[in-house]
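First comes one chain, alone, set out as structure tokens in the form predicted on its own.
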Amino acid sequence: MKSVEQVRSVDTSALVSEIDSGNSLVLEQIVHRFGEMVALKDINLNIQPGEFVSLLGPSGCGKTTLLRIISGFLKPSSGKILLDGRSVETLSASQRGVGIVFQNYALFPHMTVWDNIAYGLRAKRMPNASVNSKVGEMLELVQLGHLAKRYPSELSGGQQQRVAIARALAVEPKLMLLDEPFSALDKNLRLDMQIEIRRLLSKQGVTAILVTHDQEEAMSMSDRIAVMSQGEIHQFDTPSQIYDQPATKFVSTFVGTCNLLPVTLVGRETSDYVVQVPGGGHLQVASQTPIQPASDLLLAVRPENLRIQAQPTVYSLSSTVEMCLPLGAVTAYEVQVSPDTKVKVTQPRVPGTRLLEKGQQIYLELASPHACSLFPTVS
């Protein structure tokens, strides 16, 4: 199985040759310590020009520390930061050409919308005509021209967020950093603003990094996601790869809902592995990582990747329904596959069909042997 170190080295080296120009960001062996505590451990990332990347992980995993290092507000203990191929570790935040949208938006309360957007342009001593033209362009982009003379206190949360985005984009940043900008918004407005910000950044072709602990937010907005835990990157990949083929046990349980089944490798079938589940059933699993025979493993499988059958097949598990939870478009079941193991199974609801009942015997098979992962029991 791949270690976290192997995952990092594979994911962070494959794209180096592809980044030749544009607003790229390369992090090499970034380490940061707060006294005796190591907050970041050998972080390596290659972010392509125009890419939208999320740093996803639980509180305290190091994602905000990494964002502060990228922005220039914090100097790393060691490591390199290359922006467009240029080393920027010694440059201040203002010298890096980075735009930042904070969690609380950080608008100047005594300035109008117009003046907030113009602030960075005036700080760069741009001519008034250029400032006026650029502010007008940004107001049109975020559709707030009619509110140009209002103050932040007179705006809704979504409008304040759009002003913060416009202010950051006005100075034509090489890189946009978003520090949990949606956390203060209600659910409906949050989705609207996620769509809006993704549209704005794509239209401007800006490379962006989002810090979030919300997996749905990261999955829906990102080209790629860096999943972090305890100062390390466990996987840097596309949302679909992270969901279907998690690289570590942490990724499998942190992103989405996942069953972890104890299994033993008992054989091969063409290019796939055959594993035995306690209770006697067998499943056929695809894995790109060489595994030794008779290895004790954990099979990570999503609830929707378990298909319910009325009759046994060559690779299926004899199971008993323990609980049924109708959830509208889908039905969730808790199923006993062995005396010590229960799994969650979700199935699309078909109107007019009867739900399975408690105590009913069924058989589970994998819908896709490729959309799951095998991990060592101890990892």
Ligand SMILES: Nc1ncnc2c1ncn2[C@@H]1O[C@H](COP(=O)(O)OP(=O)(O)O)[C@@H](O)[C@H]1O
The other form holds:
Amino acid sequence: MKSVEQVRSVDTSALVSEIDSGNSLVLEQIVHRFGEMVALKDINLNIQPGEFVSLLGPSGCGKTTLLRIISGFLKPSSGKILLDGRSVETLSASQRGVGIVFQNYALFPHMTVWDNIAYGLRAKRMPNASVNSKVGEMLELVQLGHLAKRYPSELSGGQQQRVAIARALAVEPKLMLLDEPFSALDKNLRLDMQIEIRRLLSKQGVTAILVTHDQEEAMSMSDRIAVMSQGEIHQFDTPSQIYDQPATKFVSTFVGTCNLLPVTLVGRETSDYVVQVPGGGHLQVASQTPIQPASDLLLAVRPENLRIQAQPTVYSLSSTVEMCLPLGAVTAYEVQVSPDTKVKVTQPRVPGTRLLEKGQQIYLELASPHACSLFPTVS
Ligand SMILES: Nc1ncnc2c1ncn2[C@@H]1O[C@H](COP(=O)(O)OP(=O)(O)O)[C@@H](O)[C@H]1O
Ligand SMILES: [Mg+2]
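Alt. form predicted together with this ligand, vs. the form predicted on its own above:
Expanding to the full complex; the earlier chain stays at the top.
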């Protein structure tokens, strides 16, 4: 008779394989050097089956290098890669069974749409009847059935990209790697494609990794985002956590807009801290991590998390309006909070209310002690 433990483990694995057709991916201590240059330093990631993850960071931070390492096109200097729990170091790119879509489509120019999509299936020696039905299914999925006989040069950029995606999906990869696939598309088409690809991949339960330098794209498409800078992952978390609780100064300014105010720790208020803007007022802030007494810090606060008051409150910054920018849905102000420091503040626009004018005296407070982050000055 099976023990309860055995029965449970059998049941669970059956369930997982039914729900999640995608692979898990684990990266452990990946390092990559190009000669002297260290392109990736100790990358660790644990991606769940069926998850959509973005690698987000500025140009040159190592995103493509990491994607090439995952795909098998590049061997890391050191580190481990586990796909679906199995080490894949010794497997070539094609043996790993990952689908790849690059920025420049890389369709075969001398083949029709139909032949491009069929290419990987024929390479796997799939019988003709199966190839026909699979290509048909893929064409329907990306809604390009009517263009099956065209050549890539006869398609728009967006259509070519859809063919590239259909070609990659046709072989039913367990992991899909997308390197800046939307960057050549204009804004409207990009949005359509982002929605469509997200839908296609979710429908098939494919695990996906998207490389992008576009924070809005990463925020809108991903289950989790790995924010990268100079070969390191600064934070791996959900879009809302990354926006609300940036882990480093880099993340706070790379994702969204953030004011960085030099402040000094001057006291405690229950479990929160009281900080002072040098030459200015005090604010009450919460911190995820303990702060050393008398430390010099940076307060990271987003423009929408500062509130404008007409009268001083217990913790507020006496400030002067420097500039008013009515942007439509919101009004942005530039505000002087100390002789050396200006901040940006945005407020939702309420019809009928008067805009603040240059030179006007106001008081700024935090929307909540949690609506900010504190970082050491050097981070
Ligand atoms: N084949 C290569 N040889 C030498 N250096 C490279 C090579 N590929 C990339 N690099 C360098 O590695 C760093 C990371 O590049 P890359 O991964 O392409 O960045 P990203 O995709 O984030 O823009 C850059 O400094 C780049 O110049
Ligand atoms: Mg790149």
